[in-house]
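Next up is one chain by itself, shown in structure tokens, the form predicted alone.
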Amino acid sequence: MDRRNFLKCSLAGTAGVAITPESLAEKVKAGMIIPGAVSSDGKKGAVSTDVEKHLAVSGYVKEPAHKIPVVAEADVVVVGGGAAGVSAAVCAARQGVSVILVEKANYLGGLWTGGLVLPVLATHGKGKNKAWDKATGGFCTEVCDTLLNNGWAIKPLNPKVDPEATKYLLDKLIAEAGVRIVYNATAAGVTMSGNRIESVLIDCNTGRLALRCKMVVDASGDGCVFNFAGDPYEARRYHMTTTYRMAGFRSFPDDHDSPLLDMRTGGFGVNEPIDGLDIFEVSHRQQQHRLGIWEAVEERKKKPGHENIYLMEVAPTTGLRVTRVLNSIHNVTLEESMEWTAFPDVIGMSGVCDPFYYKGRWIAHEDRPIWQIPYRSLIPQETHNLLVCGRCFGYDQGITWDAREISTCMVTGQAAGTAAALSTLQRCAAKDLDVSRLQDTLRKANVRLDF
């Protein structure tokens, strides 16, 4: 299944908007970077790096000098239990260290389970050699494979996954693998001496704690880590949307697009760029969304032969896309992506996810190459102890429509966690591994490298 199909909001009258590239195609306005929307003349969309860009300020305050207790130490600390952060920690601790994964729900799978973002998008485009070709493998394969060969998902090109049963494997596999999970943790700081990070510091109903630790992977979504890091990221607006399920469709069971037979999803939200870091707008907008999504579904069960449906599930994980995006070492361009880049230093691949225009010209899916990421955009600039994966890696604001989806998030996730453990090893800051070596272990892994 398609963005398009799985955004697309089937329920006559009201609200919510179908969300597609075709739709954002023509909405650009200065200060706005959105999918489908491409720019080709390299120029940056609206750069932000504090809360004063995003929310009126008032004054300050001062927090009171206190002493934090430091309450666990890790080889590396990943912060973000999303598909990026699972990723990272499991293929981190395959490598033989101590992993601390901090996640600020009760459960893993950020945006994929908790946002209801259940199709694997962007495993396939374009090759070199065949017109339609897989450019993912390692992690996620192996999640992929188990979830469709024990039924929890459909459709093995893009799987769209049982979100309970995607929530189970990762907690397995986090188990598996002797990661130690904090739930119910925010990340509220880091400590810093010079240019590395010492601890990362969490809030939860404990109160403050510190994680000592000596590598760091940001696996957040919004760049939590290396915005309190200080390294410098771009701020971009885009859309909202919040998922739903419904159950009760025993009346139609040859049109199902889940591996639960009773169950449909559905999208509600608009096409105009959000500031994610705007907590009152986005508040605003969550409880928009749910009053539509409730009043919608009573509108459908109005409909001949929907009458026993009803509101299964609103997803407890606000829909953003993309809030804050890191300025790395060096961040994808469109235009490599579109041009076969080999880097040398290529820690993964991504596929494709929708259609879109670049240059002027429509893009179809058929047209759309398998692009490389190097390591060097999962780098930031100044902070040496410090890995990005998911959706805040580094990367040019015409490719967000692929670089955020589940499939590249544990491509970049599985990278990084096994570069911040291999620097662990060697001792060695993030930029100076041995760049050789991770591509030998993520080949050993069946991550593919090469076009």
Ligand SMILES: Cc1cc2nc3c(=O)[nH]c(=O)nc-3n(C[C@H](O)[C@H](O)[C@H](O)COP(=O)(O)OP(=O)(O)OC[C@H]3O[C@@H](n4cnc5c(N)ncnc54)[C@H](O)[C@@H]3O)c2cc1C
The other form holds:
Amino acid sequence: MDRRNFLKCSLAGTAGVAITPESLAEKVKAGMIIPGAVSSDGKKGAVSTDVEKHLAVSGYVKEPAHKIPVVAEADVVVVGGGAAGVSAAVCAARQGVSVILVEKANYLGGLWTGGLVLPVLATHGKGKNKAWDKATGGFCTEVCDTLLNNGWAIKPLNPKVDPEATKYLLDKLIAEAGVRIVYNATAAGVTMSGNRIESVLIDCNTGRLALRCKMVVDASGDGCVFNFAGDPYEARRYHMTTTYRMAGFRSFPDDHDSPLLDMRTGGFGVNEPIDGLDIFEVSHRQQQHRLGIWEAVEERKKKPGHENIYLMEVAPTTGLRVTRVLNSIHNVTLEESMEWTAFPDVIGMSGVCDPFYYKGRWIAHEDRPIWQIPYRSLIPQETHNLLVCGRCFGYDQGITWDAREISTCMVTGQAAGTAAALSTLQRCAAKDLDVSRLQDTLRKANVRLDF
Ligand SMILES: Cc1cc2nc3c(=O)[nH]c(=O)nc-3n(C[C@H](O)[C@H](O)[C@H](O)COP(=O)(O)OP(=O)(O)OC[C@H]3O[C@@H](n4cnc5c(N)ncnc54)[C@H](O)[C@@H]3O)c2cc1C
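Please move on to the form predicted in complex with the ligand, as the form predicted alone is already shown.
All chains and molecules follow, beginning with the one already shown.
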């Protein structure tokens, strides 16, 4: 089943009506939500608050109490260096505050580069003038234009990129902005002082270390930080797909759809929603996908003209679409996205990427409007110095396809990073930030805020 048909099937059961908290039972029934994982237990500063909801726990061991050395301090610590995290880190640093970016891999881009998810979707949608309109602007447009102008991407609308060139560009932008990068470090917990995160704990090959911070941006994709901090969230189930690249296609120069003429990408997986927080399940699938990909490429080599193709790489980043999604102060709903809702606290716009059922009608991709993202959807309910961006900010199940596309991740990343920097400068909680100042700053950075 292809992406559009999957969408059709997954949404058909809800008759296309905006999904509200009241229809939770329906979603659980449809297998899209994990029962019992809808809110956290409210404990602050835990290393993990949700293990029992995803894994069969057969007892506990006690870790001896120990002191954790503080090895660095920054105004803003960004966890996760995917499309959202890089946008957040660069845009925070451009406001003149000190920024540390923590990334568990040794490259930037997350699913975009490491997951080999190369087309930047949802850059456009239908504008009020009924024409196809660019939704994003700001850092997203800056990055896409640089990739296109250098020949590292093709197609101005929803550009498809060369992943190594993208990693290069993201590293360059991070270095130029003066962000301090910490690779090979996994955020493993937080320490709290009341409702504030005091430090982010990271695990690396020198053990567990602490980074002291004033503000934190959770760009981990999986909502690791808001989970550690004890903020409410929803755990959603999605299918997992592993992307791979094949090379050796020189004999088919005319049908290429990538800046790299010799290559093709493929996706492998079953369209069956899984719990992406169950590491055993995810690991089993990853293994099956790798075996399947190898065998599929061997089979493809038997086709006439394909004798010289070979498997170049299987994506190093696991292809999980959605796991935890924040229960923010206001999660954007499908209805708001379809009805031109203007938010007083708008911080960016999303384009669209798929058709779907809405109010009993099948709405074509070209007829779906661009939609606004409110600042409140980036703010957790409890923790005062945390902002959330990328595929785990607060949005309704029904707009999942747009809300987690790469361009929308960059839009929420830019807003979260800028807001974190301004909150540091104004010494206020994220929710108390002067939103008009945030909007002015975003407009100056060419972010589109109006229909
Ligand atoms: C198979 C598949 C196909 C897709 N197709 C498209 C498409 O065609 N076009 C499109 O626009 N979008 C597509 N998407 C969606 C899109 O790729 C992602 O939603 C988007 O890239 C997410 O960006 P992000 O920065 O929010 O998260 P991620 O890319 O997941 O980045 C999160 C980063 O945080 C790091 N991290 C996580 N936890 C920790 C931790 N505890 N400590 C330190 N670092 C941590 C990760 O290593 C990662 O680098 C697809 C997704 C998948 C899985």
